[in-house]
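Shown next as structure tokens: one chain only, the form predicted on its own.
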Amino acid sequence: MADPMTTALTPAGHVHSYWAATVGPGPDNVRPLPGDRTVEVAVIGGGYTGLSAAYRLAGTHGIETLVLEANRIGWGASGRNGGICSITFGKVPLARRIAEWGVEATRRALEIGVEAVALVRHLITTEGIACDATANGYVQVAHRPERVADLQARLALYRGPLRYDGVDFLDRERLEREGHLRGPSAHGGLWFRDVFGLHPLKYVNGLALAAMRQGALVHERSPVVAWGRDGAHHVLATPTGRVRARRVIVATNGYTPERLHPHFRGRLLAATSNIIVTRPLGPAEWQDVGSLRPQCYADTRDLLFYWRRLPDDRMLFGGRAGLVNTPSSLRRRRRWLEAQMAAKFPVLAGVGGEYFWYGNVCLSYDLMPHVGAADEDSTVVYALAYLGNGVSIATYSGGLAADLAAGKDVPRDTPLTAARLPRFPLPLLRRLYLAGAYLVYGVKDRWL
């Protein structure tokens, strides 16, 4: 069945959101692959690894490079995400990273992704790149009482072994009192200092632009459909031509195709995200939701809502849910999550969503990101599996590939680059343990 949000798009060839619809003209002269190439590298995928992965290649280590991207770039979650760029690495709790990583790996992990979000600011602002960035801060939020002493026994876990300083625990007093937040789902709640929102849709065209200026060709509408070899060179045929490389970035992350590259099957899972925007919002409104600043917010559910108050003063809402994206379907969970912010902000009922849009994020087996190379190839070499926290980790895992194939080391110290991207069991199954995970997160996230 045809995908009702990729037959209606704008006519840029963006899903119609708020993104599309506020982010200007594109880059100029990115055009469909003219005919045969032959480069170093080829990059598969033009968001915000592949993108990244071509500025370091072509920048830093003065390699010719072509990206590939199926659409228009950012067309993916590059240009679909909530603009929250996060110091968030995987979805493995911090506790047992403890356990099971040790308090090194897992203080590494930790910078790494401080690491990634001063990459991104650092990209801004050396590149000129205009997304409206905001000022920091971030709250992840007790949606419930009883969450509380989790987010208390995390911060333990912040100051102590993990020696972070940049996160601060808000009662709900002080996250009134101090213009974070109120409503009924807000029982506290920690700040975190190395967290900001962004333009996405302006980002991911600002980094095509840095990309190319460091010499990298960027060509959009160029999906890969065909993928051999001739000798040492990967051949990648497109609907215009064909590229030839001796080293190949995947960077497709939740719009991988499951007959891409044989490494690649079985190993990941799309799972929805949707989001939707409101009108402008008017300070009496703000008032009484408690946002006096526009930072980013998300809850301490499994199935997380994640929200923000937009430049404009527009408030953006999101959530994970949905299986199968159907009009009857979209219409109930543009209903559902309409209803499920005024649930949070009761002031906000009957406000609605003025934009409503929905994209794929990407899941590994062991929910964690994975950068490296293929096990029977190692001239593929793959960054993906962000589990919808990617505008940083992204960003920062697509020079972590650029490096590779490069022929460069790169830390082994995390999994993030030391644990092979595993196959789910019985993958045909991987619909059906979304379906199972969806309803006992569900349960979970109601009542617990």
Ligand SMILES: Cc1cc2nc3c(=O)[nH]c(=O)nc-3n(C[C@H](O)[C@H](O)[C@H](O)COP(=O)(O)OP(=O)(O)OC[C@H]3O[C@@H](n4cnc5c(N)ncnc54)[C@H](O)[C@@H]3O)c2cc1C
The other form holds:
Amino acid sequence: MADPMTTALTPAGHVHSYWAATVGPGPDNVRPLPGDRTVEVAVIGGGYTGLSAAYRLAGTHGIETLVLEANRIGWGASGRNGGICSITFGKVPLARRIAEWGVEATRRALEIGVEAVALVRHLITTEGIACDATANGYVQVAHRPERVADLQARLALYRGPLRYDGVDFLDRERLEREGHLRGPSAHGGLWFRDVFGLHPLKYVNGLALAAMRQGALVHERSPVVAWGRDGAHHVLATPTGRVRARRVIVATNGYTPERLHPHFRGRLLAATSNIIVTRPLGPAEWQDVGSLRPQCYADTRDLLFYWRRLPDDRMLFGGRAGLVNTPSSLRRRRRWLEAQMAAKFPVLAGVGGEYFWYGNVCLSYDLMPHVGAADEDSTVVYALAYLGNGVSIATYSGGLAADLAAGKDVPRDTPLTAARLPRFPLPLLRRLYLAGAYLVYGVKDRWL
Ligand SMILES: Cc1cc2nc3c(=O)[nH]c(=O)nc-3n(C[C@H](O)[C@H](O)[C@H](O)COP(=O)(O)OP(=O)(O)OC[C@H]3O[C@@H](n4cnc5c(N)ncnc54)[C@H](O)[C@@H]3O)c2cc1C
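Please give the other form, namely the form predicted together with this ligand, since only the form predicted on its own has been shown so far.
In what comes next, the whole complex appears, and the chain from above leads the way.
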């Protein structure tokens, strides 16, 4: 069945989101691939990963680079996300990281998260990307009183063995006094210093312009429909031309076609994240919610809800759910998100969403993102599987993929670069795993 949210696009070719409605003009003169070309590196995918890879390849390494994007720049998750630029990557819990990877690698992963956020800030500043970046600050709020102890245990790990001081615990009284949150869901939270919010579609457009200024060629509406070899060259066919390239970077994350390249078969699982954005809320409504300035939040659920007070005083509220995208299931998901928002913030009962949209995030079997090269062909490089985070880590990982494609080595100090992208056992059952995970996590989030 046709996907109603991807067939019903704006005139500019994006899903009908709050971001598409407020982005303003995008990069112009980005044309489909005009005939055949030979370049050093071809990049498949025009989101944060592909464009930051192109920026670094063309800029730092001076390598001829061409990006092929099937739709518009930022059409995928990079133009649809919540815009929370976070230090977190991967879904492996902190205590398990320490137990399985050791303190050094866990600490290094945290440093990489902080470096990734700093890289986004740096790009915004040096490339003059006007993307409504907010001040730093993010709170992860316990969704049940029992989860406060977990947050305090994590604080002890951050402050102790991980030596990270950019985090603090806010009890109910501080959450309210410092203008974060009040009401029934304000049990306590971890405040993080190194996280901020931005307009994701403005940011990805700015990245595209920056990559083009460095000399990268970018082509929209140029889907790779076939991938062959001609001696040392890869040959990527699109409807309007072919690209011959010595190396290819795969930057397609949750939109990777199963048949794109044999290496990725059975290794990725797309899941859906959904967002509503309300009308601008009045001062009394915000007073009741307790968020006195634009800031980013999430809760402690496994299937977490995330929310932001946007610069124009709307509430953005998002969460992961959904196995099919039929019109009726989309309507149910929209109503479900509205009800969840109202359950958290009773003053918003009946407010509903002026906008609703969804997009694909990408899961790996080991719950970690991966940057590396295909086992059987080191000229195929990839950066993907960001598991619902990506504003910062996709930008950062695109740079690592660029270094690999330029023939440089990258530090193998965390599973991001050191571990192989694993295959799912019985990959044909991946959708069933997802259904099972939604069930188990849903029960756990509700009762534990
Ligand atoms: C609703 C939602 C909310 C989110 N919220 C946050 C958040 O608040 N903070 C955060 O850090 N992360 C968030 N994420 C995750 C984040 O958006 C992604 O991890 C990140 O954008 C991934 O970037 P990417 O460039 O790797 O992939 P994408 O931006 O998805 O880009 C992949 C591109 O590949 C293209 N493509 C696919 N196949 C082909 C082909 N054959 N030929 C050419 N092009 C092709 C697609 O058209 C697509 O544009 C969210 C995601 C979603 C969906």
